[in-house]
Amino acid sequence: MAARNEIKEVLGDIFAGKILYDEPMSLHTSLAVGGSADAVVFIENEDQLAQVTGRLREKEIDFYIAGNLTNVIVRDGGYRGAVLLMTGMKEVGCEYTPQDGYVMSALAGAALAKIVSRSVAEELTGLEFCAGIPGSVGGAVWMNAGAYGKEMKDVVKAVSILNTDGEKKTMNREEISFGYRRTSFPVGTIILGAKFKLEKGERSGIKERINDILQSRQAKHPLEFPSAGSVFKNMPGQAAGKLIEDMGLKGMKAGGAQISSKHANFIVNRGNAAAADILGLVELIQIKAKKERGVNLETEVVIIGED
């Protein structure tokens, strides 16, 4: 466990970018919910982020690496040590060579909707699915975030990682072993970018299709409050926000918190939600699952920090 004074001794000296320290992360996530960490460290590029793990694991630091915290739950106690968000890690590109096609290269904070609509501009076809999406590249590869019946593992080319040992190295798609929600990089491991495979489109077909998910989405999810996308990995055979809602459970309350009433995989906050009230919902349906349909209930959000 750090001090946050002992954070600022040891990202004093090698860090010239944006620090906040025992910042409420309710700030910052997408359900809104979520006590202080230590510290938050806005990264700006490679070499920073090399810099400051490094010397966090020198000293025995836990830190969280994430894009934009969209599918994060901080519990009400905060997170003991440092948060690294790579909101400067944001860059999009895109060549074309006989050899390999059109590939569109990406940093890791980079958000999915702006690989999207980069796709739009340079009539790409392969990224549709992930309109919606909101996101970072990162953390999409690091979970094969899929929809609409295609993942992160149909485009992705190759992916830049630091290793624990801070080196970065490039991992080709046939190094990487992608499953449901999962992918096989070892612990510890950090996705700098990612490159990914594309076609060449004819933009009205591709922005058609981004727009049919887009209304999709609309449709069934519940936009109008905050949230952190689905709560629960669908099962093989069965979708989670079915079995949640046939187990009668759709529209529940705890405190701010509301087990959605239009999607029952999505717990929202309806102002001024805890995350003990979000996280009350997450073991009730978890519970309730495993008791009367026999069914372990696995969570896709990431929950971190102390009660």
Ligand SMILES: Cc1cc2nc3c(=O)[nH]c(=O)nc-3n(C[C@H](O)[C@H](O)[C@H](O)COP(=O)(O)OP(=O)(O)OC[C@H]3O[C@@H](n4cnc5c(N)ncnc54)[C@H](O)[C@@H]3O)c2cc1C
The other form holds:
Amino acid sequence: MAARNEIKEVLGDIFAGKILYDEPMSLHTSLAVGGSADAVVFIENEDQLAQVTGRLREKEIDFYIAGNLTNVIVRDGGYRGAVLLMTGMKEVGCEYTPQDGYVMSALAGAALAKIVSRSVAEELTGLEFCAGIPGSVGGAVWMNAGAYGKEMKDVVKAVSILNTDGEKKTMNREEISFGYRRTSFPVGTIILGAKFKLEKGERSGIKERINDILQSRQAKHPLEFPSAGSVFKNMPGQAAGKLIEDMGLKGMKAGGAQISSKHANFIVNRGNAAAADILGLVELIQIKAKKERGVNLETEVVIIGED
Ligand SMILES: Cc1cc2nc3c(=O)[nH]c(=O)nc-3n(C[C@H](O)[C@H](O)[C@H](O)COP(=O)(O)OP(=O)(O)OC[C@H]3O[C@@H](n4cnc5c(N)ncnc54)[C@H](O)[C@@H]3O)c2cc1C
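Switch from the form predicted on its own to the form predicted in complex with the named molecule and print that structure.
Everything in the complex follows now, all chains and molecules, and the chain you saw is the first one.
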């Protein structure tokens, strides 16, 4: 039985929400590349998530948890199984208690832009560094996203998760190990939401820092083309973009993909790029970095799916 029919049968009687079958992932990834997933399931709440993942696990159907898909490259052969999009779980709230101070809570699918604008509205400081990162809370926590000297680890107070046994748990900041664009959550953990510890600030100052960051991003990043942000992790003391530039690869094209002529650690889709074009450039950079500089360039972007 074709996978789409199997998923239809398995989820049909328990899930009343939106599912798209044989859905091109190029319509959902920020890079605008990627073949079709057997199904894309739009998750709107925790109960749905628990039911859907429980049933898919029971039937041994693969699934992939996604936020805004701004850090993922899906190969041209697409994804066999179901991509569960978390962006429907997006509530954000704030509270103050004498023992915890100012805490913002956000469900995993909430856009970082939403928590940033909420922090302005509440006059809370701490989340300015997220301005301009196009991801969701779940994706940002999972990746320990960061910019301008700060990372999620600096503001996360607690993370609620669904573990692989389908149990809901809350993990405090101290129980999670955060590294450079990585976290220690066991494979298969689903982030349901996070709490952020913020400080009271002044609206004008918060706004100014956000505007400075947005302007700096506008100046440095090729925001006019689809991308997945920085493709490679920086090395200690060495920026990946500078290395790529020094190797003379800035501006190089493959099909519809290009190593950005504005920022060499971005690979952009100049129109009709295939994932293979992007991945061809990724490989070329890695081979050259190894051969000419003895450097193993590790991708920051996550690559999934079939060739
Ligand atoms: C123009 C541009 C600029 C960017 N700038 C930055 C930057 O400055 N700093 C930075 O760190 N990143 C940056 N990024 C990359 C990206 O936006 C971030 O990594 C972001 O946090 C990813 O969030 P997402 O919701 O898009 O995650 P996705 O791309 O959907 O997923 C990323 C990873 O997280 C996992 N994941 C997502 N949601 C969950 C969940 N609820 N539970 C468990 N796992 C989950 C996915 O399985 C995947 O492994 C940029 C991207 C673009 C396009």
